[in-house]
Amino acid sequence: MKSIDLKDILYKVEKPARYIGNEINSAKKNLDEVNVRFGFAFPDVYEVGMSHLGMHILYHILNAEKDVYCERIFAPWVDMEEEMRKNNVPLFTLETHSPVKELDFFSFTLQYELSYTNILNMIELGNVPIRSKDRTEEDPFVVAGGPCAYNPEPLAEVIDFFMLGEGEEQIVQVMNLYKEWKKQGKSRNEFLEMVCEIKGIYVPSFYDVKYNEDNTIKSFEPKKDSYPRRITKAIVDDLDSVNYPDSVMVPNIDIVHNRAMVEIFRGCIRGCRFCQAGVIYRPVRERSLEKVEKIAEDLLKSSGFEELSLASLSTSDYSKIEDLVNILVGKYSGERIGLSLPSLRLDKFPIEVIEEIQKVRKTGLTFAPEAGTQRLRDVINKGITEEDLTKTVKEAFELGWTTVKLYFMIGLPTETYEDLDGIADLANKVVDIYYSIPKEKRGRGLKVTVSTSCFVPKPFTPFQWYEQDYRDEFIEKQNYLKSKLKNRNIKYNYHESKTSFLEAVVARGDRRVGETIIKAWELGCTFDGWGEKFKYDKWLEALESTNVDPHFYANRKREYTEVLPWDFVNVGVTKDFLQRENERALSEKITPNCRMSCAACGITDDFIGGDCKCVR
């Protein structure tokens, strides 16, 4: 292996530290002692990818295997790509600066549908054929996992195999199998035949899809009886027992989340009906208090970070959150290490927790009511009330907070303009609460930020059958809110509807949408999630030239009987449950969280036994 020499191009690009590697705690191995080389590719720039907790976990687990070397690959920014192409420099790994074509696995994490053109760009920059059918015995296996992989079909032509579910144990199984296969000297296809027997592995080239005349899916069939008809996700049964990083890489430059992160639990007891993560990560499993404390100690000691984040889908639902905060603040406040608790819920935000956190560092408060009226919050099963918001912000203002961010979605099923009025009313009430507190008891300089995103129906949610609003409807609603949010203390932000529309097309797309993604990349689309790089006109051109009607995917209501592109994936939660939840949404009925009662979602059938005690 000969390292690629970057010295002639690095001085020409912005942020050359993105491409250097060799960070503190990064893995260094002798390639002569390595049997498998695994490339973990994040289809965005270094600063975004290095903030991804999943990458750090799998990087640590793979490098704990003596004869496996996991190296990182990030998407080069446009200036670097230009220099690489000009100088015939192929895509390379950060650890050894070697071409990705020399790897055994070129693996992508799918976190966002609008990163798919970056995946194609990275494959091509690595001199690896874009389509799996064109790869030879000399090419690495191109694989993918992550939340978006639960609908793998838009990338079915590109990816050799998908790894569905949680990777800690599954990925080691794949590595062990690969070593066996290599020893036996079998063919590439024989490895795919072997690997598809591992739980959660999906090899798209082993399946045929047929379509009805109305363009819906007629059937999805394995080409051989030996291939699994359904792909069941892999999960980790006990979080305490799996390997978690005891050190974390310290980036060379500022990244999006520059801090140590401890995942305190996985899954979510809530049942927000728009939320895909709340379904695909079930069942809920917690790390023990002692384990979290030990991990935090190791990470802080090895990294020198000044902030520790307790990560999960709903941090305040950790059953011992107050004990944990007290322990960590007591231990680290003297060292001025800040504690960050993302994803807090309004109804579970104990004032004692606020007081403990602010002893070290005070940051802004972020809440996500998601909808402006109680009726619509019940439709989406948010499970919080206006009183939860007003009570919490009042207490926060009395403790000196002055910055509040409120997140909402527009275009939710059954939404009316009264629900939009509710967003403006809530924001104005927050301002009124601040001014109701005597001057001497509140901080100075109130800032309330209201942000709205456009609802994107996602697979494996009770709203997976819904049509998305058309773009002009979104724009009309955004303009309406602009006219309503005129208070000088309130700033209104909203997401661009064009990207949400494309996200909806890809999120519920099938194999035909894959052709559009390839065409869009051929037309020059990359970094679609970056507003200034998004080329909407090129995407429209790609849709037209591949004869794909985007409204069929984004703006069409599905019947319950329709075969959905992801129906062959078993996430544990049944389609019957999702349908029941959708009906309850239409009746504006709340479903209690899993700690209050079991809603028979089905997760206990395939994953943790037959009772309903799925919160452990």
Given for the second form:
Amino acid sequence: MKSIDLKDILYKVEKPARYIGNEINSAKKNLDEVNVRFGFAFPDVYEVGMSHLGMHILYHILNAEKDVYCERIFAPWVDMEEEMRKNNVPLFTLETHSPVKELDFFSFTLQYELSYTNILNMIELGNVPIRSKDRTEEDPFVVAGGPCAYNPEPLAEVIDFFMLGEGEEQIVQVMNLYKEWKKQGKSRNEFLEMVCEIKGIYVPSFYDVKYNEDNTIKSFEPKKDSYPRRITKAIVDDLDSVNYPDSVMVPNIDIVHNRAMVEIFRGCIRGCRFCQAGVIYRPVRERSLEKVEKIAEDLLKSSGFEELSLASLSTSDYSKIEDLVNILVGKYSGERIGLSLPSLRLDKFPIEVIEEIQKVRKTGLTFAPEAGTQRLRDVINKGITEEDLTKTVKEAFELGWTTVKLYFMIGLPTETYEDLDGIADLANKVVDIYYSIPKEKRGRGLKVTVSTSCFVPKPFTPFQWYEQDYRDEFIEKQNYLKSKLKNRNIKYNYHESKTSFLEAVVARGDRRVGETIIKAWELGCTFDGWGEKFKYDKWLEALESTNVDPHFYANRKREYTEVLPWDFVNVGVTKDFLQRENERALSEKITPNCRMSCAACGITDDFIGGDCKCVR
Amino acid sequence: MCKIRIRFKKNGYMIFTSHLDLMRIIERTLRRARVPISFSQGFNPHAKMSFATALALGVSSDGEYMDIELDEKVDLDNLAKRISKELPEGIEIIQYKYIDKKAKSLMSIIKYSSYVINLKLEKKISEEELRGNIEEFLKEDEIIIEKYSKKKNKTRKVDIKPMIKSIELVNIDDENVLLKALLAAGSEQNIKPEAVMEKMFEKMDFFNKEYVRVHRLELYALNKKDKMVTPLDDSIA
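Having seen the form predicted alone, I'd like the form predicted together with the partner chain now, please.
The next block holds the full complex; its first chain is the one shown before.
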């Protein structure tokens, strides 16, 4: 075992500190005293991966185990990859600069469908076979988890086993089982036979998929009766008792989210019908105020970060958000520690709270109405009214804010051009509100940014049966908005429809799409999520040569009766509920949030029993 | 309010962090070490620390300096110990002392920097021959480089000859050459060793042009008697 000397190649690449490790609070262990070596791989560059909270949590939990060593692996940027290939340097871990082939586990987090070609590239750079069937006792287990793993099928050929659900407890169970297996000296396959009994573990090679003539799925069957027919996600019961990092790695270079992060709650009470996270992270579980305060203190002390972020799907839904913010602002503004509150919802957050935060650091206001008209907002169950928005914006302008960002989606179910007009109207209204405030009271230089993304129907949402708009429809809609948003105070940004189209293909893909991903990678696709690196023509070539019709996956409306590739996964929320919600969407009926009334989503049935804690 | 001047090293893999990265690393280190650092007033308060010069990416150093301002006077040895404990591996405090709070900024007093430069030979060459080559290079009337200014989007010609105080051969074997150089550094005149080597390579074809490894030994200021002294020398600070 020899660590790789990177120095000479680091002189040849941009941002070499991406590859050095050596961060404060990163884990240092003696390899001779370690029994299991776990590689946590993020299939994107360092700056993106290091900003991901889940990685920090699992890194901490794994390294809290004395005989387990969790090290990090990121995707080398193209210049580094070139140097590595030229100099025969295999993919390595940051902590010890060891080749990944020496690890026991090579684990990927699936955060984004368009990072899948990076996964293949990283496996190959690690000198590990791409397909699980080609791996031997010499190779690490290639495993995966994270939100996109809820539809694991596109990577079924690649990943030895998936870990579905929340990893805090599950991953320790897997580690313990592995140690036992290692002691017994059993075969690779025997480990898979053992591990599939742990909750949330899915071994794709243990299942057969058959297809109908129309290409829909006919059946999904375990190869042996002893394999679980349904895979139920793992969850942790109580966030207060689960281990949370008391120290966090401090990156040596700037990263996307360069700050301390405390997760204040998991799940979301809202039930926006396009949102996968709102379903898969159910039930809602809050961390107590005292615990959040303690974690914040530990993290800030041990990291020296000058900014603290409260993480969750909808920060303002934390039941004691005002108390929390007041406490944190009171405690840390003297030390010049800023507080950032992402995913702000305007219908609850009082402006006074925002004002408090503004004292430390001034940022722009961000709102995500998602749709331009009340009708369409009712369809998607986004409980924001125009009045909420205009009221908050007015108050913000009066307090001196001048930057407002508005996020929308286009291509949502039932959308018409009236809804697009609504987007333009809202943006114009924001401008009008600004100018209605006397000159001496408002700040100077209004900037309204309108951003639209292309709707991607996702598994485990009420819109999972829905057809995505064709690309030319998206382009037409974008052009329409461009012509409508000509105000000099308004800037219009839109997401490229090509990537959203492929995202839709992979998100609801099955095992056959997996072949396309492998082919696309073979044709040179990596970093597909990075605009300039995205090779659409290569993807089209890959689709054609693997005989996969992308429109079958992206632009086709499914029947409720169709077997969906991810149906075997039990996320707690029932298919019945999703269907009901889709029907309510079509009749423009909103569903109240979980605190107001229970919508019987099913999470109480198998998972927590009795009342849902979100009603508390 | 008081001011501390610190000399530190940058070594190991940390040489691949940029100057901007380093400033953030140091600020967070000071926060972890609970150093009562002063902050500027205004909308975006920032920690009051200033550095001597920016070190290029990939250059190691035994001669980095920074000044930090503190709200209150504290025991220095204890402070240095606390900071040292919190620094990432590769950055190390060597010397420190209180300086006059009205002392001139590091940036304005630095005049020279000494370096060790490691080069690789592509062809064998004798010691005398190399010595002769270097002497000849240093005897030129002028050494012109083109400097690009982003601001003006223009390149201009600069004579760097006056900025090269000395280049000495320290060691040579079949593959490696070790030089020591004393070059102008600071806000008035500044020349990077890499740029000097590039000019030297134009005259000498026996080097591997891709390989220049630089280590800074020390930074120098001039005291009232025009003598070269370190920024921590009593005759200036």
